[in-house]
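Quick heads-up: it's one chain on its own, the form predicted on its own, in structure tokens.
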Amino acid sequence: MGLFRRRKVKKTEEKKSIPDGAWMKCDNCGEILYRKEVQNNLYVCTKCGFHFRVSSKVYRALLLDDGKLIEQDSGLEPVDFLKFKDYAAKIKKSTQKTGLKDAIVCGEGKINGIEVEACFMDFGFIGGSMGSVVGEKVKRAIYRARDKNIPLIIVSSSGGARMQEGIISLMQMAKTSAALNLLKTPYISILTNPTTAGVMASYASLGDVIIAEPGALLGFAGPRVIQQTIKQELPPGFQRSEFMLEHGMIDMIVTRHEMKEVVTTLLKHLS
């Protein structure tokens, strides 16, 4: 028999558990972050300043006074023209996930008291892809801005044209670009991560002022596709906001914390 007996320690309190989803990892610096703190910081990494992708609802709250948008054309829904495999299922899944009927929300709101027509893309809906509904809603928003003589703001977040709608989706590039040619009021295009392909090749790159968030991926074809095609190493930071600013493709880079005030200043000068 041993001389010492293991003493039973009475538990005075249960170990506190960490709720699921309380922590998140930064995609840029790898830091483990407290989710609530990141949310309070406008979904920007508190360590390195990386801008996480956010929903259209979050950006509306960030940019518009009281986050209030008088939504227009909310009844428009995508149509499976080509009976593309699994397209109907993807639409249903994205609608359940985001609460949206398609990848953009448009309507009227105010930015520091200035009335604007505003559109907010949502990457959560089939990668923010542009199909017939997105193109039509953007066109109608442009026409409303023209008719009401108010500025237009479009916040883009998209992987490009929606392949499930084939040529119909590609037509939206020409349609939105032609509509913008009729607009005589200021148009500010805000590019978030990512803004690529058909959207970048149409209305996203046609703003009177083009603003990008830091580190956003911007361009037509993605870096991987380009590298595989030309069989060459691409420059560091290729197609990121900083690269695009240096090469004259955008006008400025603005953080989320400064976005509303910068847009307000631009609207006052342009109007």
Contents of the next structure:
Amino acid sequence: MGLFRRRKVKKTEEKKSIPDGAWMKCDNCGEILYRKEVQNNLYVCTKCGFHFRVSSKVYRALLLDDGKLIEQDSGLEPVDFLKFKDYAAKIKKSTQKTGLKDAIVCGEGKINGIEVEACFMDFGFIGGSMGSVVGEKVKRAIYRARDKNIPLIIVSSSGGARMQEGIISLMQMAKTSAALNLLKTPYISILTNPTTAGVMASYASLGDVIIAEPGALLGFAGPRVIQQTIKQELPPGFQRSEFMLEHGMIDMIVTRHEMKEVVTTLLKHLS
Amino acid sequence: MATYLDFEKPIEELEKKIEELKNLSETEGISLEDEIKPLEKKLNDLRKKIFSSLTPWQKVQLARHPDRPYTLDYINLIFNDWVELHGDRLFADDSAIVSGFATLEGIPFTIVGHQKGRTVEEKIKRNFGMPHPEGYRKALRVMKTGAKFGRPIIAFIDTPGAFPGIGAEERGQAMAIAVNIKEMAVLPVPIIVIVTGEGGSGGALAIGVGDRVYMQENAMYSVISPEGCASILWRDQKYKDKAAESLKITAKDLLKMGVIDGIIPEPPGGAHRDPEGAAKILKKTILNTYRELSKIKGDELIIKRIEKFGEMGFFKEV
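Having seen the form predicted on its own, the form predicted in complex with its partner chain:
Zooming out: every chain and molecule, the one shown earlier first.
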């Protein structure tokens, strides 16, 4: 599973996550943008509409009423049980960088007055990778949504399963997907850039409704792995949201500006 | 022609020597029992010695051994009345997965499994055991059909992984895997999963959600290939042996972590040296497990199956 990017790529990824300074460059159109303006525009390029990657915190504020989340399971922390190369240091660094203990935040909140169970993945924490903590928190969120009889919303952003937790990370796909069988309330899966591999091949693909942000990379294998395997140029726009919509894999593409309203309408239809 | 891996070479040499002596004894009509007997004992000891101290990377090589029995070999050796069903009724028939019905001691089973090829043509036809979405959809279709008639399911896992290609992505590789995992969890019949060779990540798990999951002694099961892991960690595939060690991918490791329920032994020298012997042991495991699981009602199987995978994971809670 091509879940983890090479260092070379990672450097640009880090750059992408909105560096400091008054000005910034759009990764898509190259336009130099005034940072404040982009922030006010929900981190969407004011020129071309490119959706910059945002943290779980930003998405929480965007989707939930008053940005309020009653966080659950915040005490869950990853364990380096395989004594895997650099994992402990990676956890530490990611925690410092994001203020999070792992790549997902879950809890209850309201969307235009409708109570929901909501999970927000954070790419800033080891590429949003799914290890034991992410799997467990998603499972518990599913159970809470079931017990409280409220809808479930998961905003995904992940490179896939967390290699540093070996086979256990793979099993989180089974843990979360199996648990979804127990949920009888609506589940809306929101896919942001990128959602690939182990997360895409489990709960992210199992929503009653699947919504993607524009231009997000969505798929099973990473484009580089595919290119190396088939030794062919990939078609333009391959694995992007628009491609996935065209191929019938997602229900719709919704911009960040419209996301809350669309989710609200859907919840009204389904609840 | 049998293939011998580097670490199997001493075994090959000894086997050849014994073979020569046997031939000589036959053509010359003389008894060389006194020479052959001790060599055979030596061969046995050598096999034991080599196979009891295999490194994880050596296990990977065994799991991928070109002479290793594949799903159809085991079906032929273990089951009767095999009927293969083809196609996902949506797009195509994917030869990287076989599925169908067969009986074992009169008990009807549904069987699904990855299938690799032996010859060059067959390898290409079977896409080296790497399924496309239609393969997973076929497997699920056949498992559901079997479940409708109460047939227990046997899933043989042996794949490098789900195929990473343009068509696979266009047709929803991720979706197909996700749906299989979710749906397998709630099939109301006993499901026995056996990793016989390579358990390649999501491509393996897509037919790997069962009430009992076993691994053959020399099989592997991993979230990423050792080569893939090495190129991420050390930026060089040549560290694949180190990666194999770090990832903990052997049957012993998985048993220790509670991911599998048991290890199925292989004959001395590995399943590839004695497919009949390996099949015999598999058959026993399948029958014993079936007898145990067949006593449990479908609803209860489902609850337990969801719980089983729900419990996997290591974390701290403060």
